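One chain is shown next in structure tokens, namely the form predicted on its own.
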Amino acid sequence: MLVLPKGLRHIPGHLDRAGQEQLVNEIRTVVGQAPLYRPEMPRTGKPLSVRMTNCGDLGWVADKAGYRYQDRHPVTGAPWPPIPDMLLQLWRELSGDSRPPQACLVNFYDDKARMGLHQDRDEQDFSAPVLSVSLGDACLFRVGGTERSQPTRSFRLESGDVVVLGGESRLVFHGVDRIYPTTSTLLRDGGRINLTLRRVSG
């Protein structure tokens, strides 16, 4: 039996198929206003394998200048669109934090995309959890401890699953080892969408 770190919650199938379809439509509206783009690694400028965009008051961006939050799309210069009400409701239901999320990162993974082990630590305040929603193809999600050298364990995330990183797990290392192609029919052309809701400041 897989034992998850204290403070990490995996909620399988929290969104049913109808809810997933509704959320995908909401995200298509977001992407229509704030197009997906390919971020770059700081210093090296190497493109990440995922494409991304954001919604909310702030959006997380990565480029040669570093990782940061800003209030505008780095390519179009337009403000980020608002976070869909459906995601705000999920946050109210599952986060345990009365303050609304300020940012929602939208990552799109094709079947070759990965995400290396990392911490979500570009925020000013770590008291609120990170809430993550999976849509589309399944993935193998890896989670470790708060130090990179600590042991890791992996488990599969399916479309409709929610993961909450809070409390002692707020700063655990985590990543995506692989995508399992054609495991979902939710997205017309396949792939996986991951939505990550965060508070940035106190």
Contents of the next structure:
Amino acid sequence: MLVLPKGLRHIPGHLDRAGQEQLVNEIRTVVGQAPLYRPEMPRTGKPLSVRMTNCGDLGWVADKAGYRYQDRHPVTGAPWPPIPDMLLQLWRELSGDSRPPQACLVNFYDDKARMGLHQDRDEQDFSAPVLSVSLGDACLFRVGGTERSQPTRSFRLESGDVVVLGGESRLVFHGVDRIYPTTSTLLRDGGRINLTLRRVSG
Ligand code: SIN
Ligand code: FE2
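Having looked at the form predicted on its own, could you now put up the form predicted together with ligand SIN?
Every component of the complex follows; first up is the chain already shown.
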């Protein structure tokens, strides 16, 4: 049996196919207003393999200067589009927090993209959980403890799955080892979308 750290919830198939299709349409609208771009690693400027954009009052960005939240798209300079109602509803349902999310990071993974083990700790307040939604191709998700040296385990995330990192698991290390190409028909051209909703300022 896979024992997950306390405060970490994996909810397989939380969104049914119709819900996933509706959400993809909402995300297409977001990406139409705030195009995906390729962020860079702090200092080295090495491009990440994942393309990103955001919606909400604040967006998470990465470039040579570092990681931070800002209220504008780094390429277009425009404010981020609003978080779709469907995601606000999902947050109300699952976050256990009465405040609305301030940021929604949109990650797009092609067949080769991955994300190294990291903590989500650029927020000023960790009392609200991070709520993450998977759409499209499956991935191998890895999760460890709150110290990098702690053991990790991995499991598959499928389209429609939701993961909640809250409580004692709010700061656990996590990452995406690999994408499993052609495992979903949701996205016409394949790939995986991950949406993460967060509170930033408390
Ligand atoms: C992230 O940690 O930002 C993304 C996690 C995921 O793609 O499932
Ligand atoms: Fe993360």
